[in-house]
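Read the single chain below, which is given as structure tokens and is the form predicted alone.
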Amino acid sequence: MKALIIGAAGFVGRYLARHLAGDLHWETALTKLPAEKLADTDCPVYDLDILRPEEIVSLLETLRPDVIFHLAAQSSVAVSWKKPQMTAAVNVTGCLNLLEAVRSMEGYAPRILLIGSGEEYGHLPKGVTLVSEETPVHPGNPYAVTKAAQNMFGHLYARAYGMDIIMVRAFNHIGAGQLPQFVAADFCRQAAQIVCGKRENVIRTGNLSARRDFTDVRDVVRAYGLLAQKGQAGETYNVGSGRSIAIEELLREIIRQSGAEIRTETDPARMRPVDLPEITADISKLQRDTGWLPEIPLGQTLREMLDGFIEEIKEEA
């Protein structure tokens, strides 16, 4: 099986590359932006800007992968509020450029996985917290709007042109190496700085009452691999743990694992303009079609994230 990961320099892309090439033994190629670095891989790496359609066509004509994992995105909700135009360009126009590139190539019909987000569901009706793929979407931030649009274009192209496209709504995924612009990594980094004596014993937080569905990134990329093999074309699949946890509970576990005396303070700058109280992924469709189940406990993931930041800080010293 020949696979191409578009946007492999990001957090998830590195894990997906290891899974496809290492665990599944697929012939795997990776793309990155010219300014990005992508080390520690034996896979061939190509520079690609998804806002340049001619580059996509040229690369696909050269590689002709059987499966394309489209990960390239502006994936921060916070950044999307600050840069909505850029977020829309990358997440919507970039996706359309890929779909049009594939459609333009005669006799070429790869399977395409479009990676979206649980953020697409947005504002839920009162009393609804568990969402299936049939739950109507009401995106509540610019990032979510762009991912909902990507999903709709995927469905449209699958239906109108018979393309082999699978849409994914991935819920919060975390792991060692994640940037601290995401909540679990942010808390782990602050805790690591405290453990290493690099800051006062205070973790600054945003909204702690929200409940989210967290999954280890290694479990998430396993789901992507299974969907590439067993998923149904034209369908959307939730990928998550199937349970939610309050951000406050997440923080308490990180503080417990740090072993330090840490207090918390609310930072208004970390509060989002719109925040959703609770959301949990219904993953029964994914389980039915692929047999996937999450395997890595949340506590283990947080421990590895915390240790990773501690090691990073010690190396900088």
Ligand code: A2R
Contents of the next structure:
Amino acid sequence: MKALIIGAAGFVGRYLARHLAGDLHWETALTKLPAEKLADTDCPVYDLDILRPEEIVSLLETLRPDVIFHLAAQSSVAVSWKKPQMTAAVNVTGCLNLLEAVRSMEGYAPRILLIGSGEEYGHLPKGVTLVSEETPVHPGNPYAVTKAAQNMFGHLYARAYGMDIIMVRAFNHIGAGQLPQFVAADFCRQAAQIVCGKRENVIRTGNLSARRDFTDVRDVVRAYGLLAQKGQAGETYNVGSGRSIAIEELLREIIRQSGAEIRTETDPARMRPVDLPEITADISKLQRDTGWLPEIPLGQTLREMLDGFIEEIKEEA
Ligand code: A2R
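Next, report the structure of the form predicted in complex with the ligand; the form predicted alone has already been given.
All chains and molecules follow, beginning with the one already shown.
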């Protein structure tokens, strides 16, 4: 099997590359933006800006992958509020550039996985916390709107042109190497700074009451690999753990893993209005079609994230 990961220099891409090439032994090629660095891989790496359609066609002509994983995105919700046009360009026009590039090529019908987000569901009707792929989407931020649009284009192109496209809605995924703009990484970094004596024993937090569905990024990329093999064309799949935990529980577990005496304090700068108290992915469709189940316990993931930050701090010193 020949695979191509577009947007491979990001958090998920690095793990997906390791899984496809290392575990599945697929011939895997990677793309990154010209300014990005992607060391630490034996896979061939190509520069590609998804906003340059002619570059996509020429790369696909050269490689002719059987499966394309489209990860390239502006993936920050915060940035999407500040730069909605840029977010829409990369996430929607970029996806269309890929779909049109494939459509323009004679006799070429790869499987394409469009990676979207649990954020697409957005505001849920009162009393609903478990969301299936049939739950209507009400995106609550520009990022989520762009991912919902990507999903709709995926459906449209699969139906209208018979293209082999699978849409994914990935819920919160976490792991070592994640940037501290995400909550679990933020808390782990603060705890690591405390463990290394670089900070007073206080973790500053935002709202802790929201409940979210967290999955180890290695389980997430395993689901992507299985969907590439067993998913149904034209369908959307939730990828999550199927259970939610309160951010407060996550924080308690990080503090426990750190082994340090740590207090917590709310930080007004980290407070965001909680418009969605709880969301959990219904993953029965993914399980039915692929047999996937998450395997890595949350405590192990948090431990490794903490260790990753501790190592980073020691290297800096
Ligand atoms: O924004 P950067 O410089 O971090 O680069 C990101 C890259 N990217 C692009 N690639 C090609 N052409 C573009 N015009 C373009 N703009 C941005 O896509 C980054 O290296 C990669 C996405 O990786 P992350 O931001 O780390 O996202 P993550 O966590 O790996 O999520 C993968 C996918 C995304 O589509 C998310 O929206 C979805 O899973 O949840």
